[in-house]
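This document starts with one chain, in the form predicted on its own, laid out as structure tokens.
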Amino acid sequence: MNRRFLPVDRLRGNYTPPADKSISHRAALFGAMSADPVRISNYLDSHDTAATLAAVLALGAAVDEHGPGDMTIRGVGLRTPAAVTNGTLDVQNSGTLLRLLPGWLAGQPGGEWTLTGDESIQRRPVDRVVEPLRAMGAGLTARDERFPPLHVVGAELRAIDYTLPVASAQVKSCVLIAGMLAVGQTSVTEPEQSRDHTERILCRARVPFERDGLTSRVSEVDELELYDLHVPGDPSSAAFIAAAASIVPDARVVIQGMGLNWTRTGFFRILERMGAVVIAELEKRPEVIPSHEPIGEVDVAQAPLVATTVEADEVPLAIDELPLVALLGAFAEGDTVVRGAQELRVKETDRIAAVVEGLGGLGVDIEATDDGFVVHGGTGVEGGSIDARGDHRMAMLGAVAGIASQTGVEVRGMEAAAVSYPGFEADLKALIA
């Protein structure tokens, strides 16, 4: 599905985002792990999120829904030999699914599942679970040792001290899952921080855990204490908005109910030292890890933007939104470069070539690096084709910077947006009018 997003002279109005899709995965995976029911309030509806509620149901928890984005998980808890056993969970899309979910069938004695997906999952690594989960002592093999599909057997795990390669929320994510599962208590140290979600959610389950600086460690646990959860509104999803609010004339535009934890602020951070006037009391980093998601609201209008330098230390902090950098960085003065973004080569696409592509053939003057890019800005957008590549945030991209752009931009594969944010059009129109 193609579509022409045309430029505009004004964006302005209040809006509010898209459910959080990595909350929305977490809380309904908690959900599934839990003896008693859980409530969840606004979650994401999206191709992602409902292979996820697809993957649980799959596993013998029942999802009982009350209305848009409200249900009640009945769960299979913690440990349990009523799980469906020798199937295979389809993930469809969702990277998230397909690393977090293993951390929890690793820990069932007994059971065996495959994980796989659609064309784009398949070209997904998953090794980097893999190694952890090995060293528990559960089995998993994967295509090549590093593509899905991924055959998991449950066994009884053991506690390791594991030390991420790269900045992962979804690999530490996994081994902290498992680690509820395993005898003694384990630990993940990261290089830099990522998005802090399941350690949140370990918190409000009154899971043992702790976090010393880089590290977080898990002990084992029979059951969840869990109730109720809320997700809060979108910041990848807002960032798209955002971005546009920074680059169309005459824009302003309220985000209201986005959660405003600072592993995920990375990007309004960046936006608001590139010039751009952001007004939020986003989260400072705190001592003690929070059980809950602070929400709030965040209003961004747009001025003159100066380049930038992202450095490998805020990139996790930002991951999902650095394509939305370079668009930015054709409008700021000067040099706009990222660095240690190596992670971005494994994506849905491979997002540094898709960018420097993308954003090259409307004329943006962008060049590729082995970890990240550099964009020569000032100059804009002039207009064109992109194509989204069957990437949500690709499409998104092409859309933003169309109506921004001098000509027009025409996204092939707009349909790529609904994997995250189905209502995306709809909102950029009414910001629009």
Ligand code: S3P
Given for the second form:
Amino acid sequence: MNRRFLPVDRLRGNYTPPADKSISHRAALFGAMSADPVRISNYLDSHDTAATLAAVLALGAAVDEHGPGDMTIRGVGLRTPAAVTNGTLDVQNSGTLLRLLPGWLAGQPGGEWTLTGDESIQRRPVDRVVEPLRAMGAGLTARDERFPPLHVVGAELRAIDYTLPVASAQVKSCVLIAGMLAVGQTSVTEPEQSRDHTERILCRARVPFERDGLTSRVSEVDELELYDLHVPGDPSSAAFIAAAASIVPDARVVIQGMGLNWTRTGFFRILERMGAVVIAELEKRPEVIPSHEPIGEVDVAQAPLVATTVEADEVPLAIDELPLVALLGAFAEGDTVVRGAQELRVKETDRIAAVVEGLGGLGVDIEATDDGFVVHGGTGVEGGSIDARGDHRMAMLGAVAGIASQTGVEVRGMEAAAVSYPGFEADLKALIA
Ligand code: S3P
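Moving from the form predicted on its own to the form predicted in complex with the named molecule:
In what comes next, the whole complex appears, and the chain from above leads the way.
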């Protein structure tokens, strides 16, 4: 599906982003791992999170829907191999499901599953979860030792101390989930802080959990004590509208009901540094990991932008929003640099290549580096055509580039947006009208 986004001269109003994708995946998985029913409110309606619901149903959980986004998951408990059927699980396009679910399955002795998905998922590395889960005692095999299909043979797990080679909330979460099933205390150390939604749910579910600097520790537990979870609005989805509000002339958007968790709002701090007007009380790094997700309002208004440099320690806190930093860089005076972001090469597509070729084709002066990109700013976006490459965030990037361009942008493959944000075009239209 191709869509043309023409330049606009108005973007104003109040806006509520869709529910958080990361937290929705975790809500469904932790709901399935609970023996008691878990009430979930504001669960994201998208392709990715539908794949997670389908997976937990296939694993024996029941889902009672009460209304849009409102459901009760009746799970099978943390250790119930009898209720869990063996077989193939289709994660579709979801990297998060692909990396988190094996943590649970690995700790089910007698169980055996194969995880596979769409064409893009076949190129997403899984060696990063194979290595720690094997060290814990589970049997895992992957195509070429690295890619799906991923075969998991459950076992009695033993605790490990694991240091992640790259910051990844998905891998950290996988090991923490397996840690709940392993004999002893499991620790995971990350090189940089990544999103901490799993840790917050562990605290909420009264799992023995500690955090010390960049190390998380979890101990074996019999049952989760989890009864309800509310999913805030997704800062990664809101980021597209916030970016648009920073570059469309005279724009101003008030984002409501957005998750303010400090491990997810790196992009909003970058936006502010670049000169956009951002009025918000973003969460500050808390001393102790809380058992809830803060929610609030963020007011964004257009202003002249200046270039910035995003360094490695900031990357995991804005990982999914870095394509938008490239777009903002085109409107900023000076050179905008992103470093230490080689992880972008293994997202839904190689997002360094996709962003550089995609925005380059729209007249932006941008170059790729091994671990990021450099944008020579001040030109804005001329216009043209961009291929989403089946990547939801590339599709939405093209749309935002289009409404702030000189001549309009055609996005090829706009349907990809539904992976995380089915209502994107409608929400954008409402703010333009
Ligand atoms: C996610 C973590 C990030 C992010 C992805 C969702 C999560 O991936 O890019 O969209 O829900 O934990 P990595 O952990 O691989 O960096």
